[in-house]
Every structure is written in C-alpha cells, then in structure tokens.
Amino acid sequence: MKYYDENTLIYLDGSYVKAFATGLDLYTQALHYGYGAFEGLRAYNTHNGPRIFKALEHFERLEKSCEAINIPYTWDNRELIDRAYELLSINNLRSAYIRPLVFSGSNMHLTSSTEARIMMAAWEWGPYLGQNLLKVEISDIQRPSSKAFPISSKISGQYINSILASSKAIKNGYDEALLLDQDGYVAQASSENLFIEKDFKLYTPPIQNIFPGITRKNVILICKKLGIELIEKRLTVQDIHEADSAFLSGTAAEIIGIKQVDHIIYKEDWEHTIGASIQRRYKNLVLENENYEVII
C-alpha cells in the first residue's frame, strides 16, 4: 500500500515536513544496524472526535525502549501526544495508525548513540491482519531470547525475525506465524500476543519471553471486568493444537480470531467464543461507546 503522497506531512524533529523531502541521513546506525525504537498507536473516529487510544502509555513505552538500548530520549511525552493530534489534523485523518520512530545519529561504530532524532507519521490503515479469521502456522524461526535482547522493547532490528517468520508463513499459504521461545514453548505471533480458549478459560503466555503488549494488557483487564478466568502459563504446541479457539491481540491487528493452526482447524464457532466477546468489548472501548475509564 502507499503510505504517503506529495502532500503528506510528517512530524520530524519539531517541524512538519513533506514526507518525500526529508533528506534523512544515510549514515545513521538505525539504517545500518537497526538501532532505533518505535511505537504503534491507533486513532479512532469516536463521537468525541479523533481519539488516540492509550496515547501516554505508548509514548512512555517508547521512552523505555530507548532507555533499554541507550538511545537519548529528550522529548516530553505529553507534548508528543499534542504533536500526534496535530499530525492527524493537518493530514485530515480521523481514523489512523500513528508511527513514532526514534533513530540514532551518524555513527559507523558499534557504540551507543549520543544523539537521536524523532519522526512521526500517520496513515489510514485498517486492521493489520484484515478482519477474516486467520490461518496460522508454527514457525521454525525462534523468538529472540530475553538474555540476548531487550525483548520487552520495540526495537527496530528485533523485527527481522518477525519479517522472516511472517513472510515464510505467507509463502506457505498461511496468514501469520507463531514463534517459539528458546525453550520450545509458544511465545507469540510475529507482532501480536496470543490467547487460547480451553474449557471456557483463557490462557496466554507469561511476560517473561513475550512482548508485553498494551492491547494484551487491556484484554486481561476486560477479562477481569467480565469475570472471565484467564491464566498466564507457558503453552506448548500441543496446547495450541488442542485449544477450543484462539485469537491474537495487538494495536495494529486489534483483536483477530484464529481459524486454523497448522493443519488443525478449530471446531468452535468463532462468534460463540470468549475471544469474540472480547473483540466486541474492545471495539466499544476504543470507540468510547463505553466509559473506558471505569472499565480499564
């Protein structure tokens, strides 16, 4: 898809500039080594106007991601939220995906950055994985170890694994991939968290070897509000194959049900699953059809 045209503006280092005329540095470590951090936020067209869901939480996580890999973070998060809303306004967007990116300066050495820049772009983007139930495969590409990489941060270079896994899954006729951790347990999808339903309970992998998604956190809070029993435990491939149903969660993907994992097709009708109930509640939440300050 095309993310911008000759009129699209982005936020770059305090100014709004044409996306095609940024003149970005070709010697940055972010380009050569993937040394950068990013976030993904969604703005929804609510009855209160365009609203960015959990904006402060996302920008605070961006700051923590930079701190985790020693990239200077000199911006005020509440000011960045204001800039994000301005970005929506000047691009005439009401529903959009917003991508802030902090990238390091010129440096060909393998040393921590002493300077950084920030860019923020926004574009119209439906649910990342579409709206149909997914066919998912267990990937042979392993999720990075928490001992080798700060996997709780959204670091640019980390997503090479995700690109390889999801690209291979698509080539094999699937929509998405599930990655195992270093101990052989199912961790998550390429960029989404995983939940499975079994005997009217939900299960999801614990934080230790997964990305702690903000949407994941809100799914857990919705479960508490609705009285749904949710258990965090390490899941085997057998657990996934023997589940009654399953779904993925993420800011870009939102809540999306899984039809099939490998050759196993789930027998439970999605519309009658716990995941479908959470999907409906989450949509009401982000559209502010409910008082989310009470729910979350």
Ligand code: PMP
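Since the structure is predicted, the reported quantities are computational estimates derived from the model, not experimental observations. If you superpose the two forms and keep the largest set of C-alpha atoms that fall within 1.5 Å, you have the rigid core. Numbering follows the first chain given and starts at 1. First, how it differs from the form predicted together with the ligand.
Core-superposed comparison between the two forms: the Cα of Y11 travels 2 Å or more.
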Contents of the next structure:
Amino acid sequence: MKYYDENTLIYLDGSYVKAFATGLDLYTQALHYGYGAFEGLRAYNTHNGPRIFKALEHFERLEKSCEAINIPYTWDNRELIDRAYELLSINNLRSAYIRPLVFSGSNMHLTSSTEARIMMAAWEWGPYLGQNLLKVEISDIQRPSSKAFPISSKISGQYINSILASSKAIKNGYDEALLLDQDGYVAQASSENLFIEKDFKLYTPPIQNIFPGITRKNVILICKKLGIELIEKRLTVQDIHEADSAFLSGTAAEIIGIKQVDHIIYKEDWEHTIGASIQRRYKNLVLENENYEVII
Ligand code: PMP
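Starting from the form predicted alone, produce the coordinates for the form predicted together with the ligand.
Let's see the whole complex now, leading with the same chain.
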C-alpha cells in the first residue's frame, strides 16, 4: 500500500514538510519496528592499498540476515563490494568502517516486507572500544532467546538489547557488558564475541546461542595456525571470574583485552597472554603483512 502522495504533510522536527521532500521514507518498517538488517565491515590501509577485510563473507551474512527475516535481497554481493570500494575512494578513505543497511519499504503492518532498499556509509573509526584494556560487567540484561529471534542474524531491532546492556554497563562505571544467554551461560558482549584464557588454553562459547562473529572465526583460525588449544564450550559466570585473562573480538572493536570483570581484576599481565599474541597476529592479518607469521 502507498502511505503518502505528493500532497501529504508530515510533522518533522518542528515543522510540517512534504512526506516526499524529506528524502527519507518515514513509513519504513525499519524505523518503526527495527525491521532491517545491516553489516559492519572494516577497510584497512594495507601495503596493497585499501582492503576490506572478509568483504564477501560480510555481504553474504547480510544476505542471510535478510533471508532469515524475509526481506527480499536483490543485490549481487560482488557488485556491492565494488560499490563499497568506490565509496571509500570517493570519500578519500583508506581505512574506514563500512556500514551497509538493508531497510524495508513502506508497510505499517506487522507482515514481511515485499520491497527493500540498501544504503551504505563509510567513515573513519578507531577501535570501537578504544585501545585500553576493558572493565566489563556481567549484565542482568539477557541476550534474546534463539527461540524468539534468529539471533545469528544482524537484524536492526535486536540492537536495542545491545544498547540497553552497554549503556547500563557504562552508567555503572564499566566499558562494556557481558550478556547471559537464555540458559544462563555467558554468551558474549553487546557487540563482540568473548574468549577467556585458563591454564594456557582458550575457551569461547559455542555458536548455539551467540552471534557468529567473523572476527571470532578468524581468531579460531589463528589459534589453529599457532597450535593454541581452543575449546568451544558453554561458560558460566564462575568460569569468567576464575579465568587468567579474557578478550573480546569484533570487526569494530577488533581484538581487545579485558582487565576486569565485575569486581575481579585479572592478575595476568595482558602482554603475556595468548590474547595479546592473537591481537598482534590479527592486526598483521588484516593489514595483509606478508611476514605476519613471524611478527607475533
Ligand atoms: N556480536 C554481535 C551482537 C555483533 O553485532 C557483532 C558485530 N558487530 C559481533 C558479535 C562480532 O561480529 P564480527 O566479528 O563479525 O564483527
């Protein structure tokens, strides 16, 4: 259905303007119901020029996210990658965060969208959680249940949960939140995956009730290459409190160490942890440093 024509007026930020003239579709389900899907990619200024890390994997995940919520996805992913490089070039960006967003068309019903649009933006963005070791709290806000929501998809509406948890953590004097899953195990941070180190082994929650991060996958690959034992296992709050060290992984945050969880301060010096080796290795991987294997 059509919600407005060339005569329709809407109220916008204190004035009445033509619905057509806003340049925005204010009737999109994305705005009202969070019915959209997005991705977060990073381009790095490598010696091979600006390179988007795992671009195809990110766009394929965007396509899957749309499929999971029945938003039509009519774009060719390789074409979108070309557009992303173009976007960097026309904005003179050599390293950047890239945000594609697929949003549904006009529809005020709670029914699947039959049309969709895509936008893509890029901007310079340092590591999302900064470069200092983090203080995190175990949040009393739980991740959405996998029975209620396709939690392995990057769906706009789901991020209300992340916003609530991270802003509560910040209000409580922490940098980020760790959220429990529907079964009471520690799942992940508001927008990063979690790894802990205990007795020279790494542990991370299995895919089951977490968002399957692309950075997480690359950490696992790095562990394989370095011969680090990594165990995918459900983790309790006690496991997190009794760990030797811990870190988060995500495209925006990259690899960032944790120094404190709730009132517990990890004793291990970050620079001597497995996480620190992985952090260095990841940096070399995204920068396409040829000798990254020996610079760890
Ligand atoms: N969890 C959530 C909820 C996320 O939104 C993200 C991505 N921002 C991640 C984890 C990390 O995923 P990736 O490594 O693919 O960026």
